[in-house]
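A lone chain, given as structure tokens: the form predicted alone.
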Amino acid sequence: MKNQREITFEILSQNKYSNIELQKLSHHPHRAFITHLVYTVYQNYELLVFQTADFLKKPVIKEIEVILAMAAAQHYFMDSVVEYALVNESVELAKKVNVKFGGLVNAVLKKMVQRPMQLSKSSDELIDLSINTSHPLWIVKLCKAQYGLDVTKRLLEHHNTEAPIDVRINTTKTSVEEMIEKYPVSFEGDYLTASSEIFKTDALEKGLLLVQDRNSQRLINDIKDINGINILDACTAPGTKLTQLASRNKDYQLVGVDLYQHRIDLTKRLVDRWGLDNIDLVVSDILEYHRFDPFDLILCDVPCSGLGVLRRKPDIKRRIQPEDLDELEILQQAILVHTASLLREGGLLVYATCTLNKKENEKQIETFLMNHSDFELIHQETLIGVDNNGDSFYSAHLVKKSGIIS
């Protein structure tokens, strides 16, 4: 049986989706340690690698880099880990990669544990930002080019803070006042949040509340008047925005579409817990989904680079690459064009992402409008998470005009 460090190493070295892998460990006796170490490494990778870089004569293979980063994470961020155990366990992990690396890892870590954490102080401010805030350099450069240096600094620092547990209350089953009285729920300014103790209660299982970022909720709240009752959520899983829309009016008839059965199953479990009976769920590629009757409202919450949710999902920093953006942008425009064909005249199309990349946001809408004169942009907004301690989102509201053929 693999020990906790071996499991952590496997997740990190293969850039696996942390939430999926950690769910598999729900009954593992060391799940808390593994979870802490995985997220600490994902969150601080560039800074952790920097702690041993000057002890290496040349770059090491990815597996050894990960082992050294894990050791640095335990030494600098997890005080309960004893130094000799940290070094010995890391050496054993290295030997399993290749026995020749055992001596190297031993020598490097014995030097590392003798000094405090190092920060990059080069002549290049962007490199220093990349290392000291642990963001790939290309993300730093993208943010600076699109938002300027001051906003970029604030954003990168924000991504390394602890996110609040924002919650949305199911007011068909309970009230805000009752939840505050009976559960660890309270207001943080205008937003409802919970302590981590909420996961030890029955509130989520009973569908009394769900965890949903404040700006994710606001994105749906900003859809003011829905003229009609037929709604499509084009990329629906895990269903948080779908259930938020469905809860607003029981007369609404909603269709949620997603590509994979397991994602629809996940959404259905939430819909059932929430007690909603006005939703149909469909397994389909949205680009192949058709319906004779047009929709009054379409939520087009497209797959994106996720650069707005790095605080909650730091593993995105390790997986997404610059070359992935071009493919994503092609897919986003295709989904936008296809879903637009499913909307009735006078209907509202809401395009949304959880990224700050303007090529996936404003530029996508500009491109769409250039080719679709029958649509009018009536609202667009970028919610920058650092401004209100939330995640970052973009949304654009497009109305399909009457009597115009694009």
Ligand SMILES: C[S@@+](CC[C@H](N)C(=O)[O-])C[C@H]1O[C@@H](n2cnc3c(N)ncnc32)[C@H](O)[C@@H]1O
Second form
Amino acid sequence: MKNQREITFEILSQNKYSNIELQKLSHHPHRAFITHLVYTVYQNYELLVFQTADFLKKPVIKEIEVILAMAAAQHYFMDSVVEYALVNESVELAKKVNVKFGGLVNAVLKKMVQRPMQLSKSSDELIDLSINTSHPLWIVKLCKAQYGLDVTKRLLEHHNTEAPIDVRINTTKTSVEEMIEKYPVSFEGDYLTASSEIFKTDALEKGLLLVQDRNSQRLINDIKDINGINILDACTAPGTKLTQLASRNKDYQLVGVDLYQHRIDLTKRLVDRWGLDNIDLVVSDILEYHRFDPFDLILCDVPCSGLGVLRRKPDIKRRIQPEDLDELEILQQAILVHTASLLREGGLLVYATCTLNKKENEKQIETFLMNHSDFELIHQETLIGVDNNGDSFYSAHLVKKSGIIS
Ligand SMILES: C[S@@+](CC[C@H](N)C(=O)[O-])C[C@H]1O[C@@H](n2cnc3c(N)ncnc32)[C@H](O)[C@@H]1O
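Could you switch over to the form predicted in complex with the ligand, since the one displayed so far is the form predicted alone?
Time for the whole complex; same chain goes first.
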């Protein structure tokens, strides 16, 4: 049987979806340790790699880089490990990759444990930001080019802070007052948050609340004028925004579409827990989804690079690559164009992402409007997470004008 460090190594070296892998370990005796180590490494990867970089004569293979980063994470961020044990366990892990790496890992880690954490102080500010805040350099450059150096610095720091547990109450079952009285829920300024004790209660299982970032909630709250009751949520799983819309008015008739059966199953469980009966869930590629009756409101919360949610999902920093962006941009435009054809005249199309990348945001809307003169942009907004301790989102509201053929 694999030990806890081997399991952690496997998740990290294969860049697996950490939340899915960690869910599989729900009954593992060392789940807490594995989760902590996985997230510490994902969150601090560049800085961890930097701790041993100057002891290496040449770059090492990915597996050894991960083993060194895991050791640095335990040494600098999780102070409960005895140094010689840390070195020995790392050497054993390295030998399993290839016996020839044992000596190298031993020599490097023996030096590392003797010195305090190092910060990068080079002549290149962006490289220093990349290493010291642990973001891939391409993300730092993209952010600076699009949002400026000041916002970039604040955002990168923000991604390394602890996210509050923002919650949304299921007002079809209970009230905010009742939840505050009975559960560890309270207002933090304008926002309703919970302490981590909430996970030990029955509140989530009973569908009394769910965890949803404040700006994700705001994105839906900003959709004010829904003229009609027929709503399509084009990319719906796991159903966070779908349930927010559905809870607003029991007369709404919603259709939630997602490409994957397992993600629709996840959504269905949420919808059932919340006791909502005004939702139809459909497994389909949205590009192949058709319906005779047009919709009054369509939400396109499209798949995106996720650069706005790096604080809550640091594994995105490891998985997303610059070359993934082109493919995403093509899909996003296709979803926008197709769903536009499912909207009635006078209806509202809301395009949304959880990223800070203008090519996936403003530029998509510009391209769409160039080819669709029957649509008008009535609102667009970028919610920059660092401004209110939330995640970052973009949304655009497009109205389909009446009587114009594009
Ligand atoms: C950003 S997430 C949506 C989050 C969701 N709106 C919420 O608030 O909980 C994007 C979703 O789009 C789905 N997706 C990706 N490509 C799709 C496609 N071609 N058709 C339908 N859904 C798709 C993904 O499976 C993912 O669940």
